[in-house]
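What follows is a single chain, given as structure tokens, in the form predicted alone.
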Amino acid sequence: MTPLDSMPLTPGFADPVADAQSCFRALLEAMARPGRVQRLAALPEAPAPLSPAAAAALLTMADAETPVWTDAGPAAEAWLRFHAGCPLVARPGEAAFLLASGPMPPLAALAAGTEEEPHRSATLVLQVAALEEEEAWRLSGPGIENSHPLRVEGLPDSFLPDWAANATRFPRGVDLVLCAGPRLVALPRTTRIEEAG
């Protein structure tokens, strides 16, 4: 027996079913309405470095079908391996979904899909430090009326130009789900981002 297989796991979803259902209501509310904060209810128990609202995201989107990549250890490998069922895979460009719990993968190195299968691309759950809807950012495009606020904590200062060159590519791209604590946003990538004032 391995080091890991002898690792205990914490619980998933208390009510696999009920849960993940509603972590999907919500992630669909935050995709629809880019930049609105949305709170999870049902937040699972994982293993550190994973925030509660990361790993609820993983376990509502991916299964077996679904190659995964993460940075955030054996632990939480092990832990969305039994709980998601999902394959894990060594390398960011390979990857449907993706968990960093540290530094963001570039945006240009993950799958963006094709022209013909723009779906085909990933999205990336990124840890972050905070989420606040308040004026740091500006939002703009689909699901948003005019303008929306967003103020993030503890992203990279390349990540404003690596998003917009991620706009360039539609209708390919990749679409980021931001998480802090029990908060997660989501920003499609159709979503233009000014920083305010």
Given for the second form:
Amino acid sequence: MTPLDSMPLTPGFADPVADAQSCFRALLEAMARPGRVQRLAALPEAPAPLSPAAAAALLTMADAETPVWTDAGPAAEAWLRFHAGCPLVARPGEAAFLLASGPMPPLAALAAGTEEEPHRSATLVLQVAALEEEEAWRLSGPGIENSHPLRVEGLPDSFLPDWAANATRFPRGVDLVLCAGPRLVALPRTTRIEEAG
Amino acid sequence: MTALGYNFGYLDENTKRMIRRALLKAVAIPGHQVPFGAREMPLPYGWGTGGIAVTASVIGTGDRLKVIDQGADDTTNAVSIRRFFAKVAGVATTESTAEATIIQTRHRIPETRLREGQILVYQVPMPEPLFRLEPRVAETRRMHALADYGLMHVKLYEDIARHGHVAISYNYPVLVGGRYLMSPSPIPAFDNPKMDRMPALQLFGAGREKRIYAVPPYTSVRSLDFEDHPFQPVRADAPCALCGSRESYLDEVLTDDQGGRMFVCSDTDYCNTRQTHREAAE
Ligand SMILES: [Zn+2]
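Given the form predicted alone, corresponding form predicted in complex with the partner chain:
Now the full complex is given, and it begins with the chain already shown.
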């Protein structure tokens, strides 16, 4: 018996059907309009260290068909297993979804799909310290009319070169969902990031 | 579950989740066809199953749904689909393009410019733009992987050599984001330019082939052409007999059995709105 079995599980979505739908719309809007911050209306009570937006994103997308990797520890693992019913994997490269609350897993180590099936690629849900639509980065690409400002706190120094390397593999690549508290931003593989001068 | 015994939006949650995952990847890879492994849906394919599956996975109680069939809100098909969603999802419906948050369409793009905050869902009978030229699915996949679209260029060039122009008046192939060759579904070539850098999100669902693809907002959608034979959308050279529009796509309708005919807007909401404004101005 591990202590986990006696740990009480916090609830998932209060209204699973409606909450998953509204969270999905936020994710779809985020993926379609990179850099725009979406605030989720319906949030689950996820155990620490999961941020509510990251937990909601996983509940919306993951299930028994999607291997999930997470670094968030036993309480988060038990919560995900119970509410999403997803298998958890030890190797980041085997996951369809990754939920990282600590250091960012290297993008190059994640599933990027194949030239014929680029959709068989990982989505990395990454918890960051803060997300603001302020000019630190200038985003461009599909979904963005001209350019869009974004400031993210809590990314490793290697992020921009790693992101640029991710883009060179197009149509292969990894897509990113950045989460802070109840808010999220998506960066699909097509988004180009420039540092605002 | 609603009192009617349907799950909200008709599809079960596992199927919706699978379609939602496919939609997110489709948006991330503009123009690429993403397969979805849904079980058979209890609707005949001609009904627009792919579009319905996409709409059912996206729609929520805050939405206002418009459904058009060849531009018209009042055909049997459009009315049935609208009623269906009003019943299984309890959503508000509308015939007004401007008021809709989701527009499910078969074979047209509305004349009224779509805006941010709207999603256009296309019913797609055949998602593969190369299928007439290359029937082997494995081969078309390879061509998409390599962006090897020579076969389509040859076909268009042969058209020009034979007819002096590209003889495709609907389902005219487009290149999305400069990368993927995509079928715009059987919309008239006249509508193709509306897809380019559209502020609304465009989602495509093919039920029989179980494929989903997407064009994110503000994404380049270029109709294939040649420098010396640029793409030219065709429109009947006449004003609409009802509203006088010289910009809209027209249907030719018979007015009697003596061969009398007239041209009217295919987009009924656009035409009605113009007629109302005209009367108000008089
Ligand atoms: Zn008219």
